[in-house]
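The data below hold one chain only, encoded as structure tokens and taken in the form predicted on its own.
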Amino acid sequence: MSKQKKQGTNLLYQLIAEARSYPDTIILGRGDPDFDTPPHIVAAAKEAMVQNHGEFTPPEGIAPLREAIANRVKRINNIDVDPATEIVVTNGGQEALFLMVLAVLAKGDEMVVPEPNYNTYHDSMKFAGAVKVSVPTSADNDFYIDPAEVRKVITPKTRALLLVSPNNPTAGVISEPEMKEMIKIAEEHDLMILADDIYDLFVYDDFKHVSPASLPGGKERSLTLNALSKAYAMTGWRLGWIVGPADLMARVKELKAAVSGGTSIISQYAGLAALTGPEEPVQMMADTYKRRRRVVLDALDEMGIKYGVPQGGQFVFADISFTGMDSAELAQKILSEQHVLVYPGSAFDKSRAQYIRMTFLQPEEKLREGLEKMKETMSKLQVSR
């Protein structure tokens, strides 16, 4: 199959086995954080190996990380939530998603998406034999979501609606009046809403992180997942949350034995660590990807290149509309001429094939060399304004 007919994970993946057999590959579009992880989490996974390897860890993980994240919710997410009965820990984001689309969704069912998005959602709910009804966001205003455009499209089988605040990959936020306005279309319509807070530590300028299951009426409707991989550099650890009303839970709870069983003893205590100890590391991490924002977004400017303003997460959404090339196209190119990869919107969204995702997870001085040879790609493309 060429590397045009590729499509979503598939086509990133493609590009990222190309990029890993260049040794001089600068990454400007994959989601990982450069940092290590915390020494103090480290520490605290080494010790779990000696003392804690045969530990029985029941499949909604155990009790001292689950009090851990219900204190984290309340503190970070203003979200009160009962640690025996209303939170399940799972092997990171990944799983957390794909369980918290097949306890609400069956086959049929719709759910809402404001697109593009991460495009896990989408596989998730082909799984589940769900259909996705897209809303439709853009660059013009920064990918706000407007409540008028989600009533349009809701129907007799709409069971739920995505909120991912901030977004990826647009980095978009959804203020609090927006996420009112969500909570009464999902109050009026019955209608469960999937929350995804993973990047709610990483917001830009005046704006502020917004969990739907702090607000009134949001609660007793709202599945709510977090993972340690972005604000604690824990990527490959692979432990996250699902938190929601006890009913609901006790559903993601039966899907999560059946699937995995329990997540690792040695990442759980891993965890614990990270929620329990210094918060100076991930403080250090958002100033620094405030800086380097400004880096990628003056580079941006300098190549003509139109986005919309990243208020949140790790990521920019570019405009590359005015060269005339395929984002997949404009990917490969930039790969094999400079041995630097951005992601091409299209394996978020077909529809964005006008777009590529670029990300702000490199060191500096990385990141300008980066941003200098993808300059030179773009300075030869033939271009129509």
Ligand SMILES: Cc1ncc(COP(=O)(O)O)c(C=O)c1O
Second form
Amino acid sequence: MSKQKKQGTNLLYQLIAEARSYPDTIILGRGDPDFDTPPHIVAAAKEAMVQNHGEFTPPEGIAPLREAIANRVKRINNIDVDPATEIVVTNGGQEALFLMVLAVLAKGDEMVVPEPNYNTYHDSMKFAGAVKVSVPTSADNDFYIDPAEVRKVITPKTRALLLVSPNNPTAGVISEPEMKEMIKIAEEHDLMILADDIYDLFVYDDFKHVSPASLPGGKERSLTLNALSKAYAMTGWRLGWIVGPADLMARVKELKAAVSGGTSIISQYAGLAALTGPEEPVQMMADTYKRRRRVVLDALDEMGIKYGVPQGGQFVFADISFTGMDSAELAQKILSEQHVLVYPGSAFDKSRAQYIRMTFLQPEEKLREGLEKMKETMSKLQVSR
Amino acid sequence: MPSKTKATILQHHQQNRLLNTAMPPLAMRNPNDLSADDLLAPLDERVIEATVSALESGQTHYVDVPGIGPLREALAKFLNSSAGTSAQMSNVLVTAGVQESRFLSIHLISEQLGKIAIPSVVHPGVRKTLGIRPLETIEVDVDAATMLPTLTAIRAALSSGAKLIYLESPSRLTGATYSAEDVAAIAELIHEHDAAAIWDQGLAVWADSSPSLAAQQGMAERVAVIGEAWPGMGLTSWHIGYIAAPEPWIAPMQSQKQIMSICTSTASQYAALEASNLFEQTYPEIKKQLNNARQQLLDTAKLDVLQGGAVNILAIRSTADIERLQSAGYDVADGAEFGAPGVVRITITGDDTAQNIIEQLA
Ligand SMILES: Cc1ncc(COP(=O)(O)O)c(C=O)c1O
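Alongside the form predicted on its own that was just displayed, please also present the structure of the form predicted together with the ligand.
So here's everything in the complex, that chain up top.
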């Protein structure tokens, strides 16, 4: 393998490539549920192949899917949207994210980004020529976003505030009082809010997910994304959406048309089936992740690794500073020695080289095996503590 | 209080003339819609079977950013056999449709090379995607008969510093194609000016002869080819396309593809893979039908058309004809969106298109 130093997403892809070269790799890195898409959704896709395969797909998505999305965001996120004018369907959460950034940020504009965060925000902002203004968060207080810190970094060029809750990779959840405070800040400084709800169904203990657009003053200034990838095990279908106020969404629609024209008709019908079909498979998966989260946290406790309690999401962001190693080096070591893939924190934020991200997206048995293997490497390192 | 920030953002977008370019629909919206980019074709049962079988066996997860290996190989093979190129799998990027191909190739290649030359008449998706981020562009004049950029205009654009030129052959408006001599001359000009090209040959399968620029000597390193994956196989609304390009350009386009969509839908990829196996058997018949329909329209409806080539489209310029079509209830693609006001395009979708039009116009 090339030892050339890669960063960010490229570093992750390099590790994925090496992980693939071992037949027995246990992947605790990538955010791809181990479950396959539930069969009733595949069956609906088949039906659409027969009935709807040639249908016109407007850039904003087909009407029945937009209806279903409107119902979903009302029911789960408490956001009122008009399916005719306030929704654009996208190629996964990823395209939604890219379009939200393009919609709100132009060259030189700043966005406040709690760090660490999902690296694609950074990549998309770079494409738009926008500037990231970081607000660091830390495992010590479970990645709480301090409003005072947010206020401190706002300048006349700040256009928007990014709120990913639950966050990737930290798994931090923004509580309702904090969210209200963030909206207050946005109102005070006249900022837009980019909200990423992709992990909204995965919240643990007593934590609750709240969408900024559901709170007073939130909707008018928010674009909110979501996708079926994580909750319905549909990462390969590439189906997501953005909701927001009609005036801005009219612009998002033009951006969507310019970037990719439309979204696969088959994925849209599959998405419709997911949103209108039985909830049990989703619940079953969510319950399973909850159990596995406990398994991972117990193993980390045994290894003596500190972490911010994952309040949501499908992963834990663990502090490996005691090893004295850089996270990319450690991830490389765990991968080469144990064939276990974890993600280095430095790939999410250069200043987080003392963290690793581990997902719980493997069957429990495999997860335990991966953790045992990891323990071997970690115990050797612990000697030097 | 209304947000000033939002008002500024909205104004910024509203003033973006390029971004607000209107586009014809990709697929027909109703039986009288002749404005669509692509024809409505049946979907072979075997495509459905293969796709469902892939999905049922768990191909529902993220796949490699540039596309699944077998599909990239099939695309390389298809391009090499149909267009005479010499692409390898590593030269191919699977996209979520031809508009994503336009976006990625235009923005990422021009980022490396500089000023891009754009025909004054071109698919509106090109202008629309130029609205995403400011690029230095120069317009290339077209021939009034074919609506393809003239060699003189191409030379002028390259001489004035354009390092990249976007060309369609067949034209997405008229269906006209460059001849072998023209393509050789374009290659020569590109070579002479140390430039490069994006070559949209999506409609090439519908023309009797549409030589590819990428197949010319020395052009493999200078040309990115884009198009839709297997036209006529019923996959229009599945949004699946490709870019075949020199490897040094694939890397940045692949990175951008990761940023904007991670990968292309697996259902669409497996469907396209199966379509690749059936294409050779299926498409000659479809092409024959389209050709018959087109000929019938030309002979019987006596439409005043521009010089074309691809059998699936006709560009019409007589005001009387355009009015006749519109008053018979047909939607037509407005040439103004392509940069050719006064011209409209109709898409021939099957062997009954001509019959219907002739009856309606009678
Ligand atoms: C926070 C966040 N947003 C968006 C995405 C994009 O997801 P997808 O495009 O698979 O729907 C991800 C994927 O990991 C994510 O973690």
